[in-house]
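Take a look at this single chain, the form predicted on its own, given in structure tokens.
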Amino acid sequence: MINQIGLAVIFLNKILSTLFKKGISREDFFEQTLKVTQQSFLTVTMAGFFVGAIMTIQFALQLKEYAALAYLGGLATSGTLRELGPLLIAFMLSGKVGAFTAAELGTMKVTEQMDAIRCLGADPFKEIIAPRFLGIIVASLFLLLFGIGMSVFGGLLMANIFAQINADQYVRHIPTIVKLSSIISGFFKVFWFSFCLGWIATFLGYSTTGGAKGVGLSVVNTAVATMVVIVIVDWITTTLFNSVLSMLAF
């Protein structure tokens, strides 16, 4: 393990060495961020709408109890911004996005296309790599935010079926609830979880060896290796956060 997190890390500075210092086709970056957002909207569409209306519900049982659904709508996109929004839709882009560019990756590895590209005296990491990673990151950040604006959406259309709140109810104290402090932790946690995401999939991708198997093992170890390190920098930057917090009395 401590082995592949060195050579990961290896890798992420090769990439990021190639993208300030030799740059790279606008092209083949916009063609990466449009070929990721087209295959996983409808898939971040439908996941942040029942992200949002399941939130909703679960705090309408809850708040119902206490009289205070006039707070639905401010706890639940509170919670969907701040935690599970950005972490559900992460974990739907790392099976779609993650396995996809993993195995991309993995089949011109293993089909010698990469050395092909060497011997036509071009650089992989600037033809091939760092155009995916960066357009996975653009796409994933744009996807995500997408996706929680849809929870929200979600949560004001089963607000109005299940609880009889009107939109002008459901909104009204959202901003009381929701502060600045919490859109600035979704937002970070969106971009950390779509560097990962990007840095991990075209890593293990362009890692791969030993075939048709080989491809199939890279997929799979990428769906999971994204899945617990988003997990895991979920927790660091939440601490992270609430401690800059704390400090600035923010």
The other form holds:
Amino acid sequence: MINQIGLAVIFLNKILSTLFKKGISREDFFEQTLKVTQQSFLTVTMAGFFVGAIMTIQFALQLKEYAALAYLGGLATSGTLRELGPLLIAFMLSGKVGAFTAAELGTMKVTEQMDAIRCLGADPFKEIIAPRFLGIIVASLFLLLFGIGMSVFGGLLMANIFAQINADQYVRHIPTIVKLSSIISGFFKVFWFSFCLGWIATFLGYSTTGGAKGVGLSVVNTAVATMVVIVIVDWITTTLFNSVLSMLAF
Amino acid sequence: MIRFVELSKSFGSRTILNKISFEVRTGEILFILGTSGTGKSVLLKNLVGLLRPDSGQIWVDDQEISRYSEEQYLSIRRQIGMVFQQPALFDSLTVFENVAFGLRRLEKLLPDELSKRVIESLQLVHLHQLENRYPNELSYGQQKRVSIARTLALKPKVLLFDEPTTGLDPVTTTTVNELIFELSQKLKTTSIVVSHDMKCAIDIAHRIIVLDKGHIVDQGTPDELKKSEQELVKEFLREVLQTSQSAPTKEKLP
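Output the form predicted together with its partner chain next; the form predicted on its own has already been displayed.
Below: every chain and molecule of the assembly, starting with the one above.
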């Protein structure tokens, strides 16, 4: 375990030095970003919409008892932005983007394509790994933000159907409850979730050994490891963010 | 000339190569034979820097290369091309783009020159009409030949073949073996072929080295090895004999 973490850190250092010192082809980066976005757009749209919808229904049930449905929009949006939106959509992406990347890189590794790249005078980190790492981060950032937008929309729609609250009433209390800190917290998490997803998927994919069985193992490990790491990162970022906020009395 | 001097390589507690020493003469076809797991592929990967030896030296002409950095190895990889056990073609690229991959990175050629070099390389493996296809549209044998063309495009002085006929049917195996011989004659390259196919080695090799458990157990010309007293060599030869008796064989290549 400790050995794996050490290797993952060395791997990340290699990716970052490739990105900052050698640079990558703009074409490769755009290709990867587009590929990840296209692959997961529908999944994220669906996941985002229903996360917002579920949050709104749950909040509506509670708020109705206290005759506080006017605050539904604000509370549901705040909860979605700060916590559930980034977390659940990141889970979806880890299963989709993470597993796909690990399978792709793992297959390239066990079929000796990575060795062939080196023998043909190219650097696999520059040609394959770094563009995927950056592509996953940028695409996941976009997808997560879009997914959060969709969840707000899903919440708004459900509020209208189940609680007879129109759009105007729904958004009225959003500015009073959703503070700047909620938005910053959401964005902060989204960035670190994307970063970890890109890092783990490329690392476990590139570390694959042992043929088809090894590729299968890498895919499973990537899906599990990204979800566990995302939860841990969520806890760290939430704790850190709240500590910083209380220090600054933001 | 290439020289391995007391080369050793282990993976964990398992010793794969144990103080191996031999030389490869310019222009020859050298076969390295041995059963699976005896370190044949490891030997080739050490030569092109994909793996690094634990101890010993590797000489290419007058340069000792075993401690070279990844950047220094670039010049070695231009001289020594490797054809892998699997075709290792890039799925998302056409045959043309696969063959052009190394050229685009190592040589600054004009589009016309690049195209000419790619077509020339594909002609050498008799596949020039398939340049617009993708790897998944080719048979396994054709993929292997594209992989050879991709290596040839860089005009290496030395060609390394890692189990070039593994997974091929008998007809395609003969085609690939003939191709190795033809390329060696046409391009005057030095070839090192890792294999467990003694019949093919007897047909086309100038010299054969037999590896077992990390050691060289015998080496010599095909005729010398036919007289070997080593049990492993005899076993390989018995298999050739059985194959020859059970199926009509091709005449020995010139």
